[in-house]
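One chain is shown next in structure tokens, namely the form predicted on its own.
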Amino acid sequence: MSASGLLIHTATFVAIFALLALGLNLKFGYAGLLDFGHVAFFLVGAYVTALFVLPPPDAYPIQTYAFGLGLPWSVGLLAGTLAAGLLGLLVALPAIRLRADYLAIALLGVSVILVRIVQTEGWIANGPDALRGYSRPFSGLFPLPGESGSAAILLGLVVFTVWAIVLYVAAREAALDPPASQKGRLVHGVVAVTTLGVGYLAVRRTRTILDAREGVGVGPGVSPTDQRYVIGTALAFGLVAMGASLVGLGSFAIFVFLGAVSLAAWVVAGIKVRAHYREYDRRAVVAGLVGSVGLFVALAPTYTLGGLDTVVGIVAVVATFVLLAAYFVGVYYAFQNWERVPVEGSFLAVVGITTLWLLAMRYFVISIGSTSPVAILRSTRDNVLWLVEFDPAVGASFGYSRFFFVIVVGTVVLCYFMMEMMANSPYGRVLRAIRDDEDVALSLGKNTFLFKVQAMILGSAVAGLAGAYAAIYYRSLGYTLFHPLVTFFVFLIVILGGKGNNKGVILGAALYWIFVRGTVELAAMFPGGIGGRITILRNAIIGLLLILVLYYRPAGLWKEEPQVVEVPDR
């Protein structure tokens, strides 16, 4: 799998778990409900969706399932989401008055019961065997461009979605205010080129509107009309791409519009990273680069020779372990003597910069499979224009995996925006008050029982939607996919990123699965026995990382931002 394909595959999985973690964050991070059975709603969303879209049972006599309605995926997604929300209501009514650990145990019991029902009652969903036989939505129209009007409309929707997300994020960045320096003008020029000029004008106009408002932030204080230029530009791009597909220029439209937005996404991501680390100088960047190169140097012997079942291979593995030990000793020494290191900023921030360098080198450099100039150019093209697939026979195309990635990420963005609106509203402030001290909320006349039930329903519905997308992603469902441990992995994501902060939760999902993927690739470098032990130790290493995060950053890597509400004088 190419680096861009691996990026899409991993990012889709991250997005599904980010959606699942957003649901848990609503219950645990905002309302303070300790739900150890969150995976139950994930399971219900997945199985209900699959059963709604499956053909009638007699179409697959080798399988047993309760019913198959053969309905469209839109109906199945809605049914799975509503079913999970309904289960949240049914569970909340008798159990929500339980406190902390008792509530957690009760909900954990519900998740275990549901998993056992799916496993043992074969008539419901094929029992211990996988439930399969359903097709993915719109799969017959791919790869795009297609010859039908439906394929053209789908391409237009994809172009609109990705451009709306990228331009919206760009418009929120203060770095795109009127430039005051030559460097700022250069950044604006790069943004203008990668957004086809028109997108840049939309971003600038939107920035002007946002800067004119006081207290701008994602939430009720932002009117939808503030983003009308961004949305209008994305809509125009989508309509042009749809028209080009209808007249037979779909491949050209994919190359232009999806290739440009791929470039724009890299540029906007770079702007956000620079804004996040704006307090750090070049020495911090160089220190991160040195740290990443050092790790790759330590892994180089095994990466190049470790697969050989010879004395040379054994020596390479031993050399890697020695170099890794020296590397981590050096990291620990730098941590202990950080005040003497001539680098601005904290040790943790430099670790973050090192991680970014590691990801960039793995994606753009390590993924190159050949030293020939043509192979290097093709690999770089595929990795930079990551939304576009290049086929010598048909040219630029857009495959199903990328389409599903866009749909899931678009859903995560929509849920994030809605949850931010909720968090910044009076409703969200009541939930946080209940989390911090329920007695105080009661004394102020708030019906805390009703608020907690609502939080349970909404968080469970979001988990059900994540389960519905998981059903599409997995293409078959088995009870082992919904082990109760999944709940604790999601808790780890929420705590790692920062509970009560939706951005932190999404960051936690990305970091967790990047680490999981990284350990898989690390284990593949070593011989079978050693690689298997590395995989087995993964959870122990993750637990150690969680302990370190909780020790040094108790509120998570991206802690919850304090809410300050000004009350006008009367």
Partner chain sequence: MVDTGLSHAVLNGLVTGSFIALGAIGLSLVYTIADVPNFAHGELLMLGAYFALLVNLPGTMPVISYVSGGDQSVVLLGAALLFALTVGGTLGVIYLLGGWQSFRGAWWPIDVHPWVAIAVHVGLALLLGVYVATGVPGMLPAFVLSAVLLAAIAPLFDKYVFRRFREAEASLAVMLIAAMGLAFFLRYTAHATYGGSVRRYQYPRVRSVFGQEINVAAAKYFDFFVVESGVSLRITDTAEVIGDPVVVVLQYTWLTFAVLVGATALAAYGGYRWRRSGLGEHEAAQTIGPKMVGSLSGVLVLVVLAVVLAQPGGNPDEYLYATRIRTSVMRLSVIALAGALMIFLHALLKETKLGTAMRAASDNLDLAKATGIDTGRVMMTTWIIAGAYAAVAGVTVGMLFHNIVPSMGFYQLLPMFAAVILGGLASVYGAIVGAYVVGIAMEVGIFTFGFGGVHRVSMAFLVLLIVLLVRPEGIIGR
Contents of the next structure:
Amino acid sequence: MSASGLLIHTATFVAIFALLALGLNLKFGYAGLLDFGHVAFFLVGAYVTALFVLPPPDAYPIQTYAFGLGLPWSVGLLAGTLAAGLLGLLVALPAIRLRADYLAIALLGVSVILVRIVQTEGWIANGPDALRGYSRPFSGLFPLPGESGSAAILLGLVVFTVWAIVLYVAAREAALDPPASQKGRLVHGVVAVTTLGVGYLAVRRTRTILDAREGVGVGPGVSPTDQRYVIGTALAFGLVAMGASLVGLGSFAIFVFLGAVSLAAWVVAGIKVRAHYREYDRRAVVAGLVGSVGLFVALAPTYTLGGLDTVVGIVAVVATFVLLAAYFVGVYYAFQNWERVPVEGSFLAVVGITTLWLLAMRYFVISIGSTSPVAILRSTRDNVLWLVEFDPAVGASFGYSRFFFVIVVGTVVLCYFMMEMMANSPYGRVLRAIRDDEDVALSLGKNTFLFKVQAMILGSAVAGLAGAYAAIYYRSLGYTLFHPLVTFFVFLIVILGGKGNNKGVILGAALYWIFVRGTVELAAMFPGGIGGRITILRNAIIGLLLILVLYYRPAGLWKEEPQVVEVPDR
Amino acid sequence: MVDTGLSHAVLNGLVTGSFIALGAIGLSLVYTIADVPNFAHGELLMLGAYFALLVNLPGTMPVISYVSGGDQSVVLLGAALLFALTVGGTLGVIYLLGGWQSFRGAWWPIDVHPWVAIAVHVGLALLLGVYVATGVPGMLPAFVLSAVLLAAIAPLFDKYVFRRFREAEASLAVMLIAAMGLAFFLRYTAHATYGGSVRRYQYPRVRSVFGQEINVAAAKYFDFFVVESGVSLRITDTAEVIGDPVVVVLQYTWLTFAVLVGATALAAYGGYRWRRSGLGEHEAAQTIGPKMVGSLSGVLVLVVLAVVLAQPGGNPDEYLYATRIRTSVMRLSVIALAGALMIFLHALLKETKLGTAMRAASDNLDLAKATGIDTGRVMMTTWIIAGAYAAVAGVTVGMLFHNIVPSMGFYQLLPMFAAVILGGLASVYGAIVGAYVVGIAMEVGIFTFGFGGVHRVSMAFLVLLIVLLVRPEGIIGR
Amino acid sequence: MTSRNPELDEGAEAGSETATEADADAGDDAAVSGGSGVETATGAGPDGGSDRGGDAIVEVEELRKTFGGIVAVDGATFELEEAKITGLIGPNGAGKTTTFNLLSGFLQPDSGEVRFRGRSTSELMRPSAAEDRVWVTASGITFGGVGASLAGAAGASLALLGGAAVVGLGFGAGLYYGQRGVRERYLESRPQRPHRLAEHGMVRTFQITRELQEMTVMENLMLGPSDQRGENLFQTWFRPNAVAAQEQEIRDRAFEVLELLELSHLTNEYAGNLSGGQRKLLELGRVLMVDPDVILLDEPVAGVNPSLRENLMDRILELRDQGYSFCIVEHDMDVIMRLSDTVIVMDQGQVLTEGSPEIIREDERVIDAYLGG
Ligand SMILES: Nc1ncnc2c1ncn2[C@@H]1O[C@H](COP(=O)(O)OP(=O)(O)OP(=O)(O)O)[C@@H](O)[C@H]1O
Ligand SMILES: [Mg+2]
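Follow the form predicted on its own with the form predicted in complex with its partner chain, if you could.
Let us now look at the entire complex, which starts with that chain.
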């Protein structure tokens, strides 16, 4: 798989798990409900969706399932979401009053029983075997560009979605980072260019808004209503792309609109990273670079020499382990003596910078795999314009995996906004009050039962939606995909990212999958036996991480942000 | 041919309940004293099952397989390794009880010369070591090694994980998740070390007990018949393949049956009353309490009279009702083993100062600390017991189900938790009762609904969910 | 202070109490035993004028509560008068806090009754008739559906199918009432819905402060007002401007309260970081934000500095004059004597005596039991 293909693949997992984690965050992060059976709702969403879209069972003699309604995917997704929400309600009604540990074990029990039922009752969803045979939505229309009107509409939709997201983020960044300095102006120029000029508008507009608000002192953000032009522009681009596709210029539209947005995404990501690590000097960046190169060096022997079947190979494996051990001892030593290391900033920040370096190198450098200049250029083009595929015959095209990725990310963004609105509203306030001390909420006249049940329904429904997407993505559903322990991966995501912080939760999902990918790739470097153990040990490390994060950083990497209000002068 | 029925399911439930109880004891002790909802407890069972393999099948285990001779024996170096493990484990347990001081007998209820204590400690360790090292591949040494190792390992969880969270005043939710993290760590480390393939113990099926050759694993049939003239019991041993497998048929007329039941009840009640009346107000909490005396005398009378009053008979051809219990010596001995360990625990809790301290600590740790109880030692003892009992439970599960895999712990954890919650978290006794309720519910449940064994765990949960539904505080409650 | 508007939350989902309040009251009227019968609209705050005072707004009758062997409250009987401040004093362990817990529905009395505006609080805390209807319908439909589908799976005829559905329906409805009855009668150690009392206008504070540690002072206060628009998810998502407008209103009120409590400088501080006295103030502020008719204060000024204490007392008296009723537990006699219109003295769970502060100050028994001779 090409590097960008792998990126899309992993990012789709991130998005699905981000949805799942957003659901858990609502229950656990906000309402404090310890749902150890979260995966049950994921399962229900996936299977219900699949059963709704599958053709009637008679059409598939090779497998048995309860019913197949053959309905369109939109109905299937809705059904999966609602079914999970309904199960959430049914489970919540009796269980929600239980104290934390009883609730946890009862919900865990629900998930265990559900998985067992799916496993043993073959008539529901093909028993211990996988349920498959449903086609993916719109899969016939891909790769874009296509001739038909529906293909054009889809292209328009995709262009609209990605532009809306990227422009929105870009506009926010512009608001936070006024182009006062030389450097700032340069950055904003780049934003303006890569966003086909709209970035210029974004910067200008946010400046005016912020200038107008000077002194009134409403927080730093710019509300969505001030950014209606974002939606407008995205809509315009979508329509243009649709029109272009209709008149046979689809490939060109893909290249222009999606290529540009890929670039813009890199730029915006760059700005965000820079803003996040603003206070760190060049030394920290170099330290990160050294750290990441060090890891690659440590892995070099087995990567280049491989195999346990030769003496050289064995030596290489042993050498790798020795080097890795040395590397981690070094890291630990640096952690222990952090004051004496001549780098500004916290250890964790430098680890973050190292990780970014690692990812960048893995994505842009390691993936090239050839020394011919043409190959390097081509691979770099593919990597940079990650939303576009280049097919020698058609030119720029847009495949199914990218389409699905866009859809899921669009859903995550939508869900994120709804969750944020909820969290910042009186509703979220009551949930947090319940999490802190339910009696207080009761004494103030809040019907905590109702609030908790609502949180349970909503969180479960979001998990169900994640399940529905998983059903599309996996293409076949086996009960092992929904093992009760999956819940705890989601817990790790929520706790690592920061419970009660939706952004953090998405970050957690990304980190989790980066870690999973990393171990998979690490395992692939080693011969079979060792590699297999590495992937198993991954879960052991996850357990350890859970404990360490809970102990050393209970609020997670990205703490819940306090709700600050401006105190008026009187 | 007689079918197995409800009574069979109930007996199976007692067996299941027994090993659940062994696990649940540790879980509930840790829950109440250390305030840890230990989701990693199931993994202790799993580790116990694997550690026993070190003795039973050293040739198949990592590391020790290099010093084994064949699957089921060890060379000298291997024996030395096992010896070292056992001695190290035993001494480690004693060390955990209170540092070097505890070797000098600081934890003993009586005052002795330090050297006596040291001699006893070291002697015990050496004795166990020799027993295990020379006992390959027996199951009893396997039990011992497993229990000793886990008794030494389980307290480390508290020392390195849970104590820190407790001191940071972590919430129950945080504790739960941390415990789950530990469970992940243990389970997948074991998985990576031992591999995921199914393992099973190998032990001879025929043992000589009191000079009698008995096939411990072979099924015995206990068929109960109700005929017009009375009841009869037929015991069949399937170990004998050739010839007539019927061992014995006992017949009772209605009259003798009534006498049997009546005498048993009378003996039980009499024993209870006798012991009760002999007690003062404050002695009520004795190990050999009235209830125990009552039940023991009842069982004794039942067995004796059953033998005395029985008339030999032939196979009943016509019966009104018949049911079969299918069991084996091994399954029955699980119940006995669990019973013995429970009595031991009971004695420890009721008779020793340490036990009193543990009970005080389970009520209120801070208060116990304030009254001068060495809570550190109480904590360690708790985890030691939890570890050792979990090991025994794990090996038992391994022997019963012939299925030792890294995931076994997780599925044993759920019924154990159900048992503890059913017991209302109030005491170990609640947990034991809860364990038998859960065990019987599991077996009777899958019997009644005709489910496969996969749904055992589901049954345990169904019971739990129903109980929580009507009584959110558990059966006994706080 | 703005009074709450019962119309505020219209469009709430089915089963919400506010929307169906009138309904419930009508249905329950038969159960109201004596009392004033006709009542002011539940949501509306007191409309001022101390001349209205004098009627009993809360009546406590033969209240009794034991914990194991300890009798915490032993047949206490007293009344709180409307638009008056009632002081509740007594030695440590006299059962004052327990009485508050019983009044506010945080504990279930062993026997006895509390009446709020003439209606028994246990009556008030029961689900309203409309809510019952929702649950019974849901439960009935669920079990009816289960029955019908079971019958259908067994291949029953249409008539049998209908029968199964009806039986399931009945079973579901019965199950709901059954479980409720069993729960209330045998299982529950405390009422499940104390929030209903707060909704009806009686709110308490906690003696040992229970601030929401992970929330800021401002959020703690803004939590208070009942029936906020934004507590409804639909409004949050689809009418954000209306929600924001109400938030602004609430925030302004919160600032007023902060000013009064001299906590303005701590607006954005986490409540967990406050000092003991500040927590007391926050506790008081939260209740003021709720804007109830009856306010039960458990040692409101313990640990509060003297000058602020004066301010608070003035404020409480002012509120009393506006028509709010108070019950105040306090060990500081100066505070009690200055604030109270009536003082109730408790000892060992019983009401020792009650009367105006002047009388209490002279009472021999009180001096013996409490004030010290
Ligand atoms: N939850 C409880 N469990 C057991 N006993 C309790 C409980 N709550 C209160 N008690 C007991 O009830 C009695 C009355 O306690 P309460 O808190 O009502 O006293 P108080 O009048 O508020 O005292 P103080 O002035 O010290 O606040 C005390 O003896 C106390 O020990
Ligand atoms: Mg008090």
